[in-house]
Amino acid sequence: MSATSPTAGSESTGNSDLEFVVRTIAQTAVDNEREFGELDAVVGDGDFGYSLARGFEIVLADWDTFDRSSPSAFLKKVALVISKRVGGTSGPLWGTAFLRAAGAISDRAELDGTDAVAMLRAAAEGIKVRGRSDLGDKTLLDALIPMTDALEEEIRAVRTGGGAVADPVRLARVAASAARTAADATTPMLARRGRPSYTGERSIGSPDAGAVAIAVIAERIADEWARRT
């Protein structure tokens, strides 16, 4: 696996790119602890931001100890930390997401945009099974799945148009835009899973905290990737 970043316009990603994305996810979760918690408190127990931040703090603290022999091995170690150290329902769900993502690229040494889609699809399927939820239940899936759809469509459009690869900065921005639109669209939804579902119609009128977290993370990745490139 390459230890260097791809040049602009290249869809192939090296080890530093995967680490960059995971580290950005972790730092964003820590930086937005209060915002995510306040949003969750509207119809939930308010511990989402705290739980996510505490777990990803450990990911950052243990960063140099993770196995980097392959992309899959790296993600598995991250999944283990999250599963064990993130509290509430977030730990099993986010841990499963990372573990399933690792499984989707188990035989890959170099990653590209289609691998990113495969990881996101696998993560979403894992969350569906673990959380017994699906698109439309007002969960993070309502941002994660549309974001993945948009990413896949952008890659397909580039290749259909004769391009071999898609610009990773463009892909990140497409993903972020789709995630934000989808997260905002959870506002009028009735929650059907998790603690917010206990509040019935009170869950209508505010966006899902998990979906917003996906959007915020995707936006941070897009912003940081643009500066990085």
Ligand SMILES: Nc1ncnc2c1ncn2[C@@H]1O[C@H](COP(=O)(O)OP(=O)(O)O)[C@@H](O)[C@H]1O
Second form
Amino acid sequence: MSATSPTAGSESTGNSDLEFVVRTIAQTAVDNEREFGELDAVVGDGDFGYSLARGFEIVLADWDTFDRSSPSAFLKKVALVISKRVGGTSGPLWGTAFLRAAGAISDRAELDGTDAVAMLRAAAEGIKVRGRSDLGDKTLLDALIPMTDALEEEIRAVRTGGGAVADPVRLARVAASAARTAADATTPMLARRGRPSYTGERSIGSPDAGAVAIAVIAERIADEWARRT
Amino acid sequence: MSATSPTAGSESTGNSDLEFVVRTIAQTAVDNEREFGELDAVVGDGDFGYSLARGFEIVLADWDTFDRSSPSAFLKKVALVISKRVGGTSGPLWGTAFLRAAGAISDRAELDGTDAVAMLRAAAEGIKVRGRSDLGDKTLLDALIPMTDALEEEIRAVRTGGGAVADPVRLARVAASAARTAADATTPMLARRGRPSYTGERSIGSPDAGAVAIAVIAERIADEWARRT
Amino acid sequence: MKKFVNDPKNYVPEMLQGLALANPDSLRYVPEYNLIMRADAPRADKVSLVQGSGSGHEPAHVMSVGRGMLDAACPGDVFAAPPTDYVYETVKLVASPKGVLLLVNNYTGDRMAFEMAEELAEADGITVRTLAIDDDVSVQDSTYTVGRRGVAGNFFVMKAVGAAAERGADLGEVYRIGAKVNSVTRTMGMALTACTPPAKGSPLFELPDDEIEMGVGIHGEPGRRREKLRPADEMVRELVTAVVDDLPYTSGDGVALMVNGLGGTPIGELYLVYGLAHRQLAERGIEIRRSYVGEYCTSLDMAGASITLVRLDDEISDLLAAPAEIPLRVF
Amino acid sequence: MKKFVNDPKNYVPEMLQGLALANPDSLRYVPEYNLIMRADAPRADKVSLVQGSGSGHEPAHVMSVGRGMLDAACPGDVFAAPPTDYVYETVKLVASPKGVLLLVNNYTGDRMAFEMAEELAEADGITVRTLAIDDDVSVQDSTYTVGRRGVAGNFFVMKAVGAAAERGADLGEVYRIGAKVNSVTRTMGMALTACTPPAKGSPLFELPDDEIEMGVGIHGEPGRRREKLRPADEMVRELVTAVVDDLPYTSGDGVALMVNGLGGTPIGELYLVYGLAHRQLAERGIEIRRSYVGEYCTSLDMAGASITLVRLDDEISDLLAAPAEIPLRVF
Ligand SMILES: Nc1ncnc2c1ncn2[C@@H]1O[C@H](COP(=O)(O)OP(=O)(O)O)[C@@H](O)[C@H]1O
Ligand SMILES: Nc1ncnc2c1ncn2[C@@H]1O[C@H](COP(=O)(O)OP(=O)(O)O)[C@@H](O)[C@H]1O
Ligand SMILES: [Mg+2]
Ligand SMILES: [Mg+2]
Ligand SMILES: [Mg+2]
Ligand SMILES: [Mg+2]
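Given the form predicted on its own, state the structure of the form predicted together with the named molecule.
Every component of the complex follows; first up is the chain already shown.
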């Protein structure tokens, strides 16, 4: 991972949590081009890192021009860049994910943990529909959904425990560790969607590239958030 | 080198010295296909071993059918097979060499050391004309001609020393050792003929494949002759 | 990595620039959408044909644009489907009143991009249909999978629909022909070596000197199984058997036989393979009426080959024999 | 060695069998002399054209036999000139009353075989002329050397004399045209990797991952120099400069530009190289009127490319544009 902080060199970023998270996602994708590509090369075609990096590079380059009238409007612009500029399977899937996340918070001006869960659920549902895929197919959904479940569970636990607002640093850490566990758990799975599915039984024994990417991104967000506060 | 004796498996070979020598040349070429190819691969195109082996294979296969009415007729038949069936530069050069050797002994029924020298001289002259080449161009001539010189010198020395007939085993050994020395001496030469000449200065530093082949063949003849008697 | 490349990120655009420079009269390169189109497209009197998919399969598909074949090809980056937006812009550029047929190899990324583009274009009032090509017998087709892949057999679909469109057939008819050719076309491929995408800079997988990958697609991914390298005759028999048994092709069938090189295998070997396949098919009573030997759909520099059969009838034979004029001319 | 091959000794005959099976109507394979000829040769109304040389350069020359190009090709084994006898028999098989033109790349082995065959055929009363092709600028031509080599530029000679012969030109005229095309054609090549002859089973030389061979011929032999691998633009500039400066080609010249792949380089890279070369020539004011991108004369599976220029005049342009029909058809 690069030593560059995800917000470095950008005065107009603002400091909303949403912008921080999106920017961290983008920077992580750019920094991990090679690693993500190697993961996709095992039983895929090795372009996953390249596809994501080329798209999120443009997200970073266009950063200052995005509509910031609402969190939803901001996310929509990001979704548009991804849909337009990312090819492969990842373009439509990640574009859809960002677009659906935007839809889940269309009426919100400020976001909290519950909104985060809603956005992630909407993103996952969008990916399922677009990719004709589901939990258990050995895709990024197998990290994204367990991560969302863990996040929701933690928020509920904090509430039940009487806390009004969950600590975001702790939430991010819980999400990251759930994503990592889930990504690791894709290793023994048989791929039923995506290019690795063509190799049949041979897809067993290595983790899904997309799932690992979710874990790496979630971990980076948790790390950066801890540093930020 | 193969353990097979050059005359093994061939009842009709007869035992004339000429047949013995030709058969040894053929068998050596077949046995050294790989080695001769590797030598040609350094700054050439690696087919020298293959070309010789394919041609001399047929010489061995057709062995019993050759005209044996005279040494010259026999050599002519061998020359014809080589010209017909060996490609590359080696086909015309070795075919010409055998044909010219046949011409040098057209009137002889029995051959001696002096005939051997005459055949080798004629072969070298034929190669020079056909290949527009000469001593010093870094070709097989640079082993063939010094070997012939040494053989001639040894015969003269024996005569001068009062011996009527030189010991063929000793003659073969003298020729082989001259060929080896001369072949080694091609290493520092710049190729001016043949494919290695295209690489210019880079032809310096490795011996010429054809020259080494002459040395290997001459050594094999010397070894086999010693074993034969 | 040993390639003719400047910045690997510019590999595809620089290739397309070269293609356009070599064909100044017939082709147009539109860098904004990474697209190659006929200089005279769209034409009101014919259905426009577009094929996309990742790059790295050349001559498919950018070098198949021209009279009698495609009107446009919009390739993505190496092995990556083009972004939806580029497909959409391509459709708009070649939109004809007779409609647009999109040809897409059956991969998730490609299908999503093309189907989304189709929706967008239809909303603009353009008549579009999309045909998915899926000739690869090495992939099992079941509800639990994403279905067969489209591989070298796409050439025959492009050629047949290209000829039909050139003759003025309407969109429904062109679609019918494409679907029919796809339904009688089967392919199986194998790799001797892995390929090296320019942006990755190293081979996609490691293959020992005595092993091959059987049942590969065209994206450099490993195949169904790893096997020992064997004499050509035996490996070709495995390919031929897989293809023949799938449709199946039977004694008395008249077929087109394609031996397609994957990029790194020289044409001499492809003809050797052709000869073996031809004889094996003849033994089964299958009659070869048209022969195709060369590179049609590659995986960058991968050494390997695929075998494709098309069961011919008079209509298909006639369309395959129609003239075409694409960058792949020899003289 | 990873190749489609059975017994390596049968590599060439099995390739030629495949070629003949793929072209049953137009070609004939004569196994006794390892030769491919037009089914309709010789024709009394045209000069017959024969090219030989070693195998391993496919599509040159066996896949250039057909209407508008060669009447026969007699290839030797891989990288070895054919035996004299095979050339002689080939000449006899295609002997036409209008004469026979032998095209030979300028290598010692080839020239000896063809000149000996010419002598033998003339003794039989056949009118024969031999034209040596020597377009390779990487070899210095002096009385101390064997002269330039013939490499990919031979395509243009074959194409031009093929067209002239088809139009009924007599032997002297056909020879004049071939000699003229050869005199305005120059080539320079480079290798990214060594090639592996089937019978040898291992690469002809070792080339580290960051080095190339500049100034190679077509027999897998090393080039003039070993250099560092550099961006395509710089390597192409070295090739273009060597070719342009040699004739020299000057501002205002109209040329044909060929980017020829050596066997292992995919066509996408060749088009990238084409684009770079095209722009570099345009900078010098040289006008590209005809473009050729693909494999024309290879070294088995060697990765690499050569660049050829032909200075055009009306006569040459016209002959190059004439129709031809050879096995290398695409559709
Ligand atoms: N149908 C699908 N649904 C959800 N995720 C998918 C699907 N197909 C692929 N993926 C995810 O995308 C990743 C690969 O992305 P990418 O390399 O861009 O795709 P490709 O090269 O196969 O077009 C996989 O590791 C997987 O996590
Ligand atoms: N012009 C020539 N005169 C004499 N010998 C030659 C000549 N050219 C090549 N040779 C010899 O032939 C050998 C190569 O033979 P071969 O590999 O069959 O030729 P090539 O592959 O170059 O056609 C060289 O090592 C050299 O000894
Ligand atoms: Mg991928
Ligand atoms: Mg040689
Ligand atoms: Mg991909
Ligand atoms: Mg040779």
